[in-house]
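First comes one chain, alone, set out as structure tokens in the form predicted on its own.
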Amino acid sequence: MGKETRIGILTAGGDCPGLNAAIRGVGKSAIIEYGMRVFGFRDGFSGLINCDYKELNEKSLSGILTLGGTILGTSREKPFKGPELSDEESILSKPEKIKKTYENLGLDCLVCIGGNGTMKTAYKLYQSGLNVVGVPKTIDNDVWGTDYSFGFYSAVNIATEAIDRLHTTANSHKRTMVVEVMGHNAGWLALYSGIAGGGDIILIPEIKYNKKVIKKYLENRQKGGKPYSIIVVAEGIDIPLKKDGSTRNYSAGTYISRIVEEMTGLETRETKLGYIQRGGAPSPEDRIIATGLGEHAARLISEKKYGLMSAYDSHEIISIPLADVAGKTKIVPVDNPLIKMARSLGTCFGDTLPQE
């Protein structure tokens, strides 16, 4: 009989749904087809850091897959990050200790779930020497090199049905309603939850608005007999500087929400959504593409592919590089069929008009 193989997984950067099924597809491949076994790291690189682990069986992966959150924990901790430690120091850097503890265990591979923070630690792990492979997460959908994964679609869930309960109070009290949903450098979950919510107008980080359109937007809306309307707002678009080039010490939801009310004089209200997008359990679809990842890296693993991550083409299920995915970020083309469709509705970017 050959080694026995071990193998790592954490979850790092910001939770979000599907984690806990992700961590199941992974471990309960690695163990039930594969034969491996599996120790979890609590609160993401931390645990590598400072030795903290619990080993992983089938029972203590059953009935996780509906769980949001992460039975592992996790932390925004980045090892690469900060002042390096000089030979002279007796102690060891954290990426160090990261090696030391992967030794230490005999680990033949580190699987690490995450956003785009952390593909990028796991590509400088991997050129460090260790044996990684990458799992890929985000509310954002903005990882690099894969079609979509999990997380997203139960964010774009989340945020679309708190945009349908804002139409009937926006129509009720005849307001216009700024929803600020999550979205830093992209605006996937902009787009997609200001469509299916039936957003009249929405902000993305890649489309630069004018607020002299915005404005003349809604008068017109006004105009035409339709007295409320629906802002769906990305928390990454641009703000500008304040006259003293300092930073505005608000959102960009309520920057909108102010202009607006400013310009128009129509009475605004805002609904930042927060971290309620990141919580509860998973979708469907997102419990299903985190399996899938997950079973995936644990078959890299036992073909003793390392440095790649899952992600998916279309509906299949491969994998690429870690150096192709590192420091990486998929943004919304301009040209996306999607935004195509809801100008052709009557939508508005902040750009022009419709039919201009």
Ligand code: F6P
Contents of the next structure:
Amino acid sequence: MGKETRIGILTAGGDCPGLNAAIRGVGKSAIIEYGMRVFGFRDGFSGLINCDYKELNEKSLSGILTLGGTILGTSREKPFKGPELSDEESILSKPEKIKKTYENLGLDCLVCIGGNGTMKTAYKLYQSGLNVVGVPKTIDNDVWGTDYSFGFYSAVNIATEAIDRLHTTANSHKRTMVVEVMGHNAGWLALYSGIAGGGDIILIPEIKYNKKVIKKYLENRQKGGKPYSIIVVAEGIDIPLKKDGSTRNYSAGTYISRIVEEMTGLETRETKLGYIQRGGAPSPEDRIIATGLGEHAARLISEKKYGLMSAYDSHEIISIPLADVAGKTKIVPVDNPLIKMARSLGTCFGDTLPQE
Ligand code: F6P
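Output block for the form predicted in complex with the ligand, input the form predicted on its own:
To see the whole picture, the full complex is given below, headed by that same chain.
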């Protein structure tokens, strides 16, 4: 009989709906289909550094498909950042501690579930000699090399529902509503929720906005008898520095809300959705995406294929080298068909006015 295969799993970076579905996807198929042993590390890379883990079995992986958050915990620990040597109690650097944990546990592979930062760390660990497989998650949809990562559609649902609710209160009071959504430096979440929620103006980091265009567009809506407007703002859009060159201590949504009221005199209110977008149960799409990506990771390990990330190419699950993913971000191409579609319905992206 050959040696049993032992794998480690961790979830790192910001949490998102679907992490537990992915842990279950990897873990259950590793145990049931391939007879592997599975060890879950607590709080992302911190668990690997501190050898903090628990063995996962079919029982502990049951009943978690629909749960938000992550049963393993997460952190933003970046083991390759910061001073090479840790405190005086130890002469081992964090990557060396990780290697020690990996070797002491007799792991054959480590599955890193996370976003862009996690894939970068996963690649570095792979370069340092560990067997690693990546599984992409993010509400931002910005992991390079995959059409879908789980977390995104749940966040789109939450943001869309919020925008729907803003429509009725905006209409009652004849106000302009600014809603800020997450997305880091990419506009995917604003674009999808903005279109699904019928936002009148959608501002994303990939398209430079012009204040005068926003003003004119809102005035035209008023003139056209439309008493209220919804502006969906991605948190990552550029906002100007203060006169003294320092950054503003308020967010993109607040900035847009203030200038809109100043420029137009329209009564304007701001809503920042924040962490609500990351919490709670995953949508059915995200459960399926996470399960598929997780199951594929276990399959890659069973075939001894390492240094790869599970990914979606349209509806097909594929794998791509972590080397290709590390250090890149998937932003919204300005010729994205959804932008063209929304523009032809009169939606404004802050750069030009729709055809009058
Ligand atoms: O990457 C996911 C994300 O939720 C971004 O949309 C957001 O900018 C960031 O994480 C917030 O991070 P933190 O959890 O560190 O506050």
